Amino acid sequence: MKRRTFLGAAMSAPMLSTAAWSQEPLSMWARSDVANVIRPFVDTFNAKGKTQIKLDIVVAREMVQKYAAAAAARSAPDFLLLDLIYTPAFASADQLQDLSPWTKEMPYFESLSPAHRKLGELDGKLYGLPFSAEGSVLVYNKKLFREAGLDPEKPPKNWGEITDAAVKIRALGGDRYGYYVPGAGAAAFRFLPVVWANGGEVLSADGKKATIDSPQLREAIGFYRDLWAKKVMPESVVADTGPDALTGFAAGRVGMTITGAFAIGVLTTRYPDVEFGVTPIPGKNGGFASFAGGDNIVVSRGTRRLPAIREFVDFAYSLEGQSLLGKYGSLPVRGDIAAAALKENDPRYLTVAEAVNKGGRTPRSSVYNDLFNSLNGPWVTLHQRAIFGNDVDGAIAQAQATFQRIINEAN
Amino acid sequence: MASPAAPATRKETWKEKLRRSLRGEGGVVGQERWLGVLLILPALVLLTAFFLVPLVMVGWMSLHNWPLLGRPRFIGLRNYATMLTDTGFWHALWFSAKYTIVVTIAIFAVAFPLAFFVERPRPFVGFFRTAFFLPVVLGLGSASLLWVWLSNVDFGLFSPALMKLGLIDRPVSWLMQPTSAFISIIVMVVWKASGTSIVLLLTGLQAIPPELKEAASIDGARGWQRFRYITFPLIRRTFALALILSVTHSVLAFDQFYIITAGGPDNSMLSAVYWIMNTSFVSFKLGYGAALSIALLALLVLLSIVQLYLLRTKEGQ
């Protein structure tokens, strides 16, 4: 008897859940890097009282494997914010829905961030819509600049000025350092723009050829080796894979570091005592570059809740949505209303937005993760070996060979 | 051989049979063998569901080009052929071998003396036993995170503490150089894992009848001789178990390298499992990762057989 009742209950359960289905909250994933922005963003959206979203934050470097596992188990979220770098890989693996029908109803579509759209396109379809933009910039501590006798309103415009400022700040002594970049990770976002700003390229335009060994890259490495030799960076940079990238700067102990718009949000909300300025990442003799990053909104192939997701997309592209991005440490993606969206925000966001608009680039490669993201991959290894090691030529030759091998294997 | 069954006047119920075999009456022979099967059934089910089935699946995957996202394609044994020229994997295997040898020797060098120390009743022996075993109940992940923090050159514990003690004059970043980082991780693992070996060896030591050692002492055997001819032969099986567990854990080491140095510095600490993880989840080649896993499993089985053979107890001893 008991068993039968139990069976009966089990059989009616699916029917119940089908009935409840339309009221269930939308499931959404976002990577931990953007947690600061997306949490209040979703809260604001949910507070409107219509469609509800259940947000899960996934550790950034585990996003792809978590999603793959969930997709295989048919428990993928309805939609997610995907590091735009991964959009080509997801789209070509047939995991996403084509969103191009929506774009016809978006009069502002052409003003959406080109970098995002470019990475979202595949075979004439559009698998990703821009959600938030990000870019790398140089931030500097104005208080330390002043103490070191530098003009806090005149940020460095070339490598010589960076080195000079770093040495003067280090000369203040104690645990105050001139410069900080993680040595063993997060090197694409931070070091690629240094090479780019110097006119260097690491991949050919079609992504098929590695061009690591160039005078421009050698100069960029020489610039960092010099900073390291002058002891303006703390020793802990060598082993830092990224978690401590902002720690020293937030504590007011680091003069300059390379970071992104997200850091403006972190610093202003959590470390209001740090008085800092933002400036583009300069080249050896001026000019600048930035790593254009950010997130795309992508929709899982299996979901049937497109109208509800569309509601979220429309909110994201409203002036309110675009303003929220800037408020919590990201950049708007709608060019036509970006200035209006940032008007009430910290003006430093505009500096980042400008650096991205005028000098922003994103490498497109189907093996991006292997080449640039992997903590054991050739880019991070080159960064660590060539800057902090003794064999620059060997490190560069090895990186060139490994890059090319990984690219060849994928084709 | 079947022993003559007792003439049954009536058929036993299964409860009686269970009771009888639990009391140890009558060997589990002949038709009673099903009882034994019944008793290990839950274990068999678990083994099938969580080991055999996944193993077969991994074997099947290893015959495919199986991307993390996308459709798998059957390629036969090509993954295994790729393995032969994959220098990265061979480097990782070599590192795992080096690590296994060093950490196993280190663990036993610590575990043996400590096991002898806590074997006999002495003041505070309970405290020492607990203290030696306590790190084992910590997760390896938490222990590794703790180690990262303790080793941090600026706001950790080791550097500032050693400076206060006057042993070093400036902070040392152990995790910066390959050799010192390797030693640092070995120290952490010995601290964390030797408790298991201590407890195993302790049970072995305590199972030795004291009369044997007394008799040996009376016959004039000295400390080392007593260990060589009495103690060690009698704890041989326990030692083999502790050794195999330690070697297996070390060959499969991953967490500590992933958490403490992310395989660095300078990729010097990429273990075999780390390489498999990178292949599967960074390069997204699940099929090839599966093939590497199968190879590692075969190697591990081989290692265990060799160890069991070397430490076998001869018949009649």
Given for the second form:
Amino acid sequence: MKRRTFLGAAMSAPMLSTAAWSQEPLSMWARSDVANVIRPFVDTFNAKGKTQIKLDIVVAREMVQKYAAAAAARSAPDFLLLDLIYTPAFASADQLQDLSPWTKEMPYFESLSPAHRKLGELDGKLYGLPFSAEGSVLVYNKKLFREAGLDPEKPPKNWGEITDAAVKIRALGGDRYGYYVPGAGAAAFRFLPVVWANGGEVLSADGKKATIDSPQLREAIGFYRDLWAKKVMPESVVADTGPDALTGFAAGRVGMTITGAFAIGVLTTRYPDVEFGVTPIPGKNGGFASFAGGDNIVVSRGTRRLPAIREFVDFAYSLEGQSLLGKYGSLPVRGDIAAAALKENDPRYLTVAEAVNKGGRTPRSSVYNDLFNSLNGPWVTLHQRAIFGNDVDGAIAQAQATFQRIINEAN
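Switch from the form predicted in complex with the partner chain to the form predicted on its own and give that structure.
We keep it simple here and write out only the one chain, dropping partners and molecules.
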């Protein structure tokens, strides 16, 4: 990878005696986005009185650079929670410990979030294990469904049903709209599942080839263009980078939008009067997909604390650990015990967990931010130009070329 210079050279941890290692607490980093989950989680683990963890919270946007610098300076933590999208880059840079031997001892390994596992794999080895999860789903306003003559207990199962529901809700008039999609941002989390649910791909499995120009993606764009043409979305969506999507829904003005599990907590605590349902994001003729977010557990290459770190991993995958994730606002990553782990939670969380564990996907790329996250990047530009503009062919051709150029420059 040409970007190995950015990530830093792989370095081994300083040599300490076994006795010194056993007396020192494990050093662990986590990004600020998951602070509300990981702090009480680590407190519970430490209270058991065995292995102790010293947790440091790192500002999310600084995590990649800080960890790369720490690895180069031989001061990396024993392990950390890393946004799963960055696992391939650090694994390719030879900075992470191979955890493959552990998987042979995990009878539940195949039930762990497939998207997290996929991004943790490299050349037949595993460098990242799932810790926390988030997923995109379709939320819908049951009150608006009822007022529009729709069954609020039967959410849309395909694109045709979404369009039909959106048109009927818009027909209620006023400032009530059937569908909402931010036009200028957050496009990966919300729009990629629409493409995937239709059988499409935007990258090859190894992330080295762009596959933007496909019939499946063109159909997904056509689906959204049709919603826009039918005026079931407010004009404000064109300039929205993401924050306003849930605002309109919470105010009862939007019938359907794609969001994440976090919205369940926001809506139930801040807007208790909103009657809403949660359902997987469907494809043209059925099926579903979800953008799987969250964090992987990764271990710094060369650490001598593997047995102690394994204690934490085993606790995280226990029913107690998975239940703690649910309690503090994350989704469990073990599909086989997700229902038991979430039994004390709002049942709508289980819908998201099942969507992630059965249909969760995450693009594999060492240049993910450049491709998908940048507000001026090719994916957001494609999303805006193709859906709201007049040159679909040109927008797709530009995205395909820009994707491939960015990928080629990084390899």
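If you superpose the two forms and keep the largest set of C-alpha atoms that fall within 1.5 Å, you have the rigid core. Positions refer to the first chain, counted from 1. Since this is a predicted model, take the numbers as computed values, not measurements.
Swing of the smaller rigid portion against the larger one between the two forms, to the nearest whole degree: So the smaller rigid part is rotated by 28 degrees.
Rigid-core-fitted C-alpha displacement of Gln322 between the two forms (angstrom): For Gln322, the C-alpha ends up 3.0 Å from its position in the other form.
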